[in-house]
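Just the one chain here, the form predicted on its own, laid out as structure tokens.
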Amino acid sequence: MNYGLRRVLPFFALILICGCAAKTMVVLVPDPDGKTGRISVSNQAGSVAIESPNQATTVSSGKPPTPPVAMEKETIAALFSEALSIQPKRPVHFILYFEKDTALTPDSLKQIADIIAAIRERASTDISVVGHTDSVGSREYNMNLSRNRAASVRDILVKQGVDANSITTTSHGKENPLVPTEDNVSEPRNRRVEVVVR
């Protein structure tokens, strides 16, 4: 049977295909942060459109979707456990700030230890290192400290026993700050690398 389905927004559907006589049930949940988007269901007979969490449908061949009806929690979770189960762990988020070049805080530097806790408890083989600077100083400047910066967090991890090759550095210098302002103003909060663990 063939049938499409298209999202609209992001969204996390479960799909569940039932016996032989080939019924396929789409049912729309929250996403880990609690948000729902919408998708549109279709086949060659029709198609219907879910909007709202917990809500299916039905696809049979040669019939349209069935329009949507609320699931109960406890049933969704009955009938997709095993999908739900797997599913991946949000990513793991993290803020290191430097006081000069590449000279992380004392607090930044504190928060080494739960960066490996993370990346050793999810046995994480995709780590980001974006390098960010203030306004300070020629954008030529800005990326290489950026890029500097990134390099040196990659180093501390690496040397704490992550793999060199889990790690995706990349630099932004000072097009992307935390804290908008002018152009050369020392501002603390856009002094940082952000590290990602998923």
Partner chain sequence: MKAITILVTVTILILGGSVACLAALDYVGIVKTIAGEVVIVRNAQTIKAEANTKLLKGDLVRTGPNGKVGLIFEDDTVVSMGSNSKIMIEQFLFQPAEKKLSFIARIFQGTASFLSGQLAKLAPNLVYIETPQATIGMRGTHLLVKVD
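A quick note: this is a predicted structure, and the numbers were derived from the prediction, not measured. Positions refer to the first chain, counted from 1. Compared with the form predicted together with its partner chain:
- For the conformational change between the two forms, the C-alpha atoms of Phe80 and Thr102 are best fitted by the superpositions of different rigid parts.
And the form predicted together with its partner chain, for comparison with the form predicted on its own?
If you are looking for partners or other molecules, they are not here, because only the chain is given.
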């Protein structure tokens, strides 16, 4: 195939796929980490699963989705350049661990600088701080403890110059462990605050 034809073909494919009538086109693409997930596209007339990157299906009203076809990267870029050009960076997560009560481990204290950097890099005004505990103690005790942990991390961030209005704190008590355990088990990995910078 010569170069000119190769360049033009995707656009013919595009015209064929788009047509004029009311239609939905869905393309599965690799995510920013290079991984590809899985989607299903269905209506009353049928269903199609897509599991490989850069595969597309098209659906017209009342008709089943077409079998997946490969789509050229150039075609994808041409069709979706606007949406892709404004796509925000994925939020970033941090987990800070506690020795006991609201005392951060030395390693987690060092991570505060990374959190501040991520906030600056994204000009973030939407930061979640979520407190958790291990399963030692009552539900109520751990609710309070997780609330205090979240508040202590919020205070550290505010002291570093982050606007308190940008931070939302929530607390899950012992209900949302990172490592599931029986009740009343001391588990350092569950004594934590998760910080999400959006």
